[in-house]
Structures are given as C-alpha cells and as structure tokens.
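Just one chain follows, in the form predicted on its own, and it is written as structure tokens.
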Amino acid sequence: MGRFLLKRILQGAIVVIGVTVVVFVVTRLIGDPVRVMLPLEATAEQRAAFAAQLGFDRPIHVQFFDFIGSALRFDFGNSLWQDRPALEIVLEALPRTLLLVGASMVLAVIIAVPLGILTSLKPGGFLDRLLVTLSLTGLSMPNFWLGLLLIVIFGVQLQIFPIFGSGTLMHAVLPAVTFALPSAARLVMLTRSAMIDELNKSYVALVKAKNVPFRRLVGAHAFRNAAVPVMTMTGWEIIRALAGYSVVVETVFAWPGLGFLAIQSITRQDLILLQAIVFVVALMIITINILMDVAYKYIDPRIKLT
C-alpha cells in the first residue's frame, strides 16, 4: 500500500505540473492582461510601465520558470484583478464549490442507489421501464437548461428557494439539485446493471440455496460486489463537477465558487488567478483519484494495486 501511494502522488504531481504548464503557455498566448486592466486612454509608456510592472515584459521562458518556481512554493503572486494573493482567493471559494459538490453527490446516490438496486429485481417489468425513462429523460437535459428551470420553478413562481447567490443553505438547495439529477440518471442506470449482472451469477444461487434472507442476499453480497463500477462512477461524477460543470451550475446561480471564480477571472483576462484555480482543481482531482483507488481495496479485497 505504500508503494503503490508514493507511486500515485508522484504520477499526480507530474499531472498537476503538466496542466498548469499548459494553462500558463495557452492564457499566455491569447490573453493580454495589460491590454484589460488599464483604461482604453492608458498611453503606451503606462502599458509599457504596467506591463513591466507585473513581469510581462521579459521573456516568456524566464516568466515560465519563474512560474515553475512560484508554483512549487504555492505562491501563484497577486491577482490582477483582485490585488490579493491569487491561492487566497482560490482557498475562499473552495468550501463553497466543495459543499455544493459534496451534497449534490450525497444526494445523488441516495435516489440513485435505492431505485437502482429495485429497478435490477423485476427487470423488463412496469417499475423498470419507468424509472429506466425516467432517468434517459434525466441524462437529456443540460445543466443550465435544468438550472433555469428550477429557478423559474421554485425561485420565481413558487418562490420557495433563493435563486443566486450563497449566504445559508437555502441557497445551497437549487443548484445542488441541478448538479444532483443528472448524476442521479447516470448512477441509476449503472446501478441498476451491475446489480442485474451480480443477481444473474452462479454464487447468487447458492446464496438462495442457503436459505439466506433475500435483503441480506441483495445488500451484503450483490451490491458489494457491484458497488466497485458504482464508485467508480460516483468518483467520476464528483470530478466532472469539479472539471468543468461547476462553472455552468455556479454561473447560472452565480454561486460564489470555483466555477464562478474562473469564468470572472477569464472574463478580467486575470492569468494570475486562473493559474491558481487550475492547480488547485487539479490537484483535488488527483487526491480524489488516489482516494477512490485506496477505496476500492477496502470495499473488494481481491482487489490488488500495484
């Protein structure tokens, strides 16, 4: 087990390293932070002395290892936009970002995981075929457009919950719920197969032959060993909110997270803190990936990492 962590935290810190290497050479190619941050009427003698000032007038290999050097030190500079450390900023927005993952992801497996494993009993039969619909029709609606309904919904006509910004949990509720439902499609459908998969083997049968109770037959052995690929997906799950739809779920009710964070960073052309923002979303995604495999030792001994 130890050998096999090493190994993964040094192929994660190589990851890590890799994307904000890229993230610096993209932002620097098309981004022209002195161009957005001083008045259309700035001189070039005060673009020139901006640009100087912030070091984008030396060349771009001594601003990239410069960069490098920063980045192992945790210190990303200041924010253009902000005047503020950029990882400060970053680490403020994080729990919001991670709550609203977190609960989203709670949420979805505990609609998910149930109607999966009833759904695999009867397969074919009247129950299947709905909630099997029902989560196709979940998988076809885009976050946004989910977003925008909910808030319509229950911000605007029912006007039970607030429909931007964070402050309580209330305000937590309608973008979890936007994150949660098409996760909750997905894992249903997984669910439901792997648990088809395990009930049709031969170890099931001798399971019965025992006369062992039929809950303690589905939830101790079939779901066990059907619970690796639904992990797996629920990992999958929470780093494709961290990767990428948090930014349409956190702008849609400008939720003050990572997501949001990014979009206003790129909107200030703010290199400084979009660098920040990708690193320390890498680095959760690969800790996310270590924890998951360690998970899987625990939940299937048969398992061996290497």
The other form holds:
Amino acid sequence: MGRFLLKRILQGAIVVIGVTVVVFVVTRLIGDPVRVMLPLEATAEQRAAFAAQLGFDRPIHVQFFDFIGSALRFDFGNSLWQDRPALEIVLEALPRTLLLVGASMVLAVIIAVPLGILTSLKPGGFLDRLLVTLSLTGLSMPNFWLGLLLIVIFGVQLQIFPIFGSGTLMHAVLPAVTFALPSAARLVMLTRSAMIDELNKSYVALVKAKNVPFRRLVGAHAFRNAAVPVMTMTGWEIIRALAGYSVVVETVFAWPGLGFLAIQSITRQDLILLQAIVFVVALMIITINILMDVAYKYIDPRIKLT
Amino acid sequence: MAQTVAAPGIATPGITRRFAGVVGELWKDKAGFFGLLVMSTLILVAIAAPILAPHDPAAQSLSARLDPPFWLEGGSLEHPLGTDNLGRDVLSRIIFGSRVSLIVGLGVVAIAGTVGTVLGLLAGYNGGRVDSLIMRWLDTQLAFPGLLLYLVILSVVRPSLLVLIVILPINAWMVYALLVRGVVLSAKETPYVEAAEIVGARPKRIIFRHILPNLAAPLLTLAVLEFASAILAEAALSFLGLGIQPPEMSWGLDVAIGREYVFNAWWLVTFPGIAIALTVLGANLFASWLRIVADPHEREKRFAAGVSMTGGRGA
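Switching from the form predicted on its own: structure of the form predicted together with its partner chain?
Up next: the whole complex, starting with the chain shown before.
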C-alpha cells in the first residue's frame, strides 16, 4: 500500500511537471505572451517595459527554470486583470466549482443507480428501451445547449429558477442539473450493463436457490459487485466535469467558478491567471485519480495494488 | 499462401450480394437506419448547401430582424425557422453550418485515427520498450486536463477551422491507440498469426494481411463515435468564442449568438442546437448498429435472441 501510494504520487508529480512544461512551451514559445497580454495599440516602449517587468526579456532557459520553480511553489505571480495573486483568485473560485460538481454527482448517482438496476431486471423490456433511448438522446445534446434549453424552459418561460450568476442555492439548481443529466445518462447505461453481467453469474443462481428474497438478492448481492465499475465511472465523471464541462456549463450560467474564470482569463488576456487555473485543476485531477485507486482497494479486496 | 489465390473473379458478385444484405439488415434495425439516414443527410446537405439554402446565410436584413419561425405569429415561409438579430435566415445558416461540422469531424478523425492507429500498432506488435514508452506517454496524457490544454493553446493562437482540426487530435488519438493495441495484442495470440510467423511471414505482411482485418470493424465503429465527439468539441469551442470566428458559420457559434436573445427569440438557440444533437445522435445510433453487425460474436448473440424472441426452436 505504502509503495503503491508512493509510486502513484511520483507518477502524479510527473504529470504536474508535464502540465507545467506544456503550458510554458505553448505560452512562451508558440505564442508571444507580450502580444497576447497587451492591447494591439501598445507602443514598442510599452511592450519592452512590460516584457522586462514580467521577465520575458530574459534568456528562455532562465525563464523556464524560474517558471517551473515558481509553479511548484504555487507562486504564479499577480493576475494582470485583477492585480492580485492569481492563486488567491483561483482559490476563491474553486469551492464554487466543487460545490456544483459535488451536488451534481450526488444527483446523477441518485437518479442513475436505481434506474440502471430497474432496467437491468428486464433487459429488452419497455422501460429498458425507453431509458436507453432517453440516455442516448441526452448524451447527444451538447451540454451548453442543454443548459440553454433549461434556461429557456425553467428560467424564461416558467420562471422557476434564476438563470445567471450565483448567490442563492436556487442559482445552483439549473447548472447542477445541466452537469448531472449527461453523467446520469452514462451511469444508467453502465449500471445496467454491470448489473446484467452480475445477474447472469452462477452465484446468483445459488442465492436464488437459497430462497433469498429478490430485493435482497439484487441489492445486497448483485449490486455490491456491480458497484465497482459504477464508482470508477463516477470518479471519471467528476474528473470530466472538473477538467472540461465546468468551463462550458459555468460559462452558460455565468457561475463564478474555475471554468468561467478560465474563459474570463482568456477574454481578459490574462495568461498568468490561466496558468494558475490549469495548474490547480491538473493537481486536483491527479489527487482524485489516486483517491480512486485507493478506494478500489476498500471496495473490492480482490484488487491488488501494484 | 492459398488464400491469396481466391480473388477478383468471385469477389465482385460477393460484394454486391453482401451490400444488399447489409442494407436489408440495416432496414430491420430502425435505430441504425435512422443513424445512417442522418449521416447521409449531413453529407448531402453539406455538399449541396448553396442549392438547398433559401437565402444567403450572411445576408443581413434590417427589416426582418428576429422574425419567429413560420408557424408563429409574425413568421412567414420566407424564413421558415425565423431570422437572427441581424435578419439572417436561421435555416440557411444551419444548412451552411453543416459544412464546418462535417469538415472538422472528418479532419479530426483522419488525423487522430492515423496517428493513433500507427502508434497502437507499433506498441501492440513490437511490445517491449516501444510499447512501454507509448503506454507511459498515454497514461501521463490521460491524466492531463484535455479541454484546459485546448484553452491554453487557443489563448495564444488565433482560433480558426484549421487550428481546430490540428489541435483536437492532440487528445483524440489516444482512444485509437488504446483500441488498436488491445486488438493487436489479442490477435497476436491467435493460432493463425502464430502459424504465419512460423511459416516465416515478414512482420509487415503479418500486420497488414492478418492483423489489420481484425481492426477494420472496431476502428470503423470508433471512428464514427469520434466523428460525433469532434463535432461536439468544435461546437463547444465555437460556443465559447474559441472556435470558428464570425463571419464564418458554425452551429456552436450560432447558439452563442442566440444566447443573447434567449428572452425574446428562443428559436435562435434551439434550431442550431437541434442540428448538433441530431447529428451526434445519428452518429451514435449508426455506431452502435455497426458495432453489433461488424462483430461476429455480437451477430451470433443477436441471431440467437431473434430466434428465441420469435418463440423459436433455438432457445
């Protein structure tokens, strides 16, 4: 266990350094940070002064080691847009994203697991076909569009929920549902197929023969085994939400989390803030990955960690 | 070497019969047929856009701003799906927008598919150091926040159609490599590949002649699915303002324009969104049909199910 953790943390560290290197290469070598961050009408003197102020005029290898070093110390510099430490801004937005993602994953699991179990009991039946069709349709919708549809229906037509910003708990409902629905659709399909697999296994016949009530057979025996892939998938859904969907969904609802902040940092031409966001998100994803691996061990003792 | 002799003469009628068989089978699976229908419509619409579109998609008209669709009060058949904030015809914009989706989808699949397949073949067939190098790289990149990487690139490079086609494969190649490697690894263990090796066939021949045919079906299915996800990615990036830039046209971009008018013109976000969702749904349905039809094991299962369902003798 200890060796496994050490190995995974080392792997994680490689990824974090990799992310930092890629960000450096893209922003400093492919793009010109001075041109990106200053308005087009800036004079040559302004550009030179700006470059000197942020150290872009130094040799590239000096910049590189400085960049890596300060990233590992969580020192990204001041955001150009808000003129305060970028990390501070990121850490303010982070809980809002975590709240949204957390709430939506709870919602997705609550919706998906019972439905997935229900459909698995009668594959090919009416309910099964209906839910599979619904899930496929739901998965085909782009999530920004799903969000906008919810805004049109529940915000504009029915006027039940506020549609932009954050503030009250009501503000979180529509964005959380937008996150949750596609995840729920994927989880329904997965729970269904995992349960069908389990119910066809021979131990189920034994349990049946022992006259165990059907409800107990499904809940206590089959689902306990099917839960492993379902939990893996939920972990992946969280990662997906943090690493990608949050940008789109939060922008649709102007929810002031990390994703919306990333888009704002691009429109405000604030590369420093964007770098801080990418670094923090990468760190979170790696942490979740490691936690997932450890959680396996506890759910399924057959799994050996190497 | 005997199998190479059975060739041209017999192949032609076999192919036509096989084609007829495939169409017949497709008609039986309504969802798969719908998927094929949607995908062929997309291609046709994209090619024939100038003929099909009732208006110039970029033509602005101040007198016809925010006209609703024809079935609502104030709408007319002049603009069947209404007009946007500048009086541009929504239907024509959707018709022309299909071109971007198709090009991005095909371009990304072509690049990512080629790179992923080559790397997957290398890793799977060679094994050893090449394999562990490629797999290490994959593991590392899989832990990488994909969309954020796009954002970093798009913050310094001015986004365009070409840029999207080049950067989307940066993440998309991985699934192909994983799939190909898996198939190659299992094909390598089969008796016929071992036999070919014993007979002394060169690696190139083994890969192309014996292993690649195993890949055709799963790769095709994956390509169709990835076609759909490339379209979704383009739409999302364009929606965020980091993809196709005006005056170019794209469904995602049109949804973004419509977003400003959700309060009084719901059709602006609705119709381009339906176009995206329908295309993606079509590709997904077509892929799930392909997966079953192209896989002999799945076909057998389905056949068995069909027999037992019709109250037959099989079960």
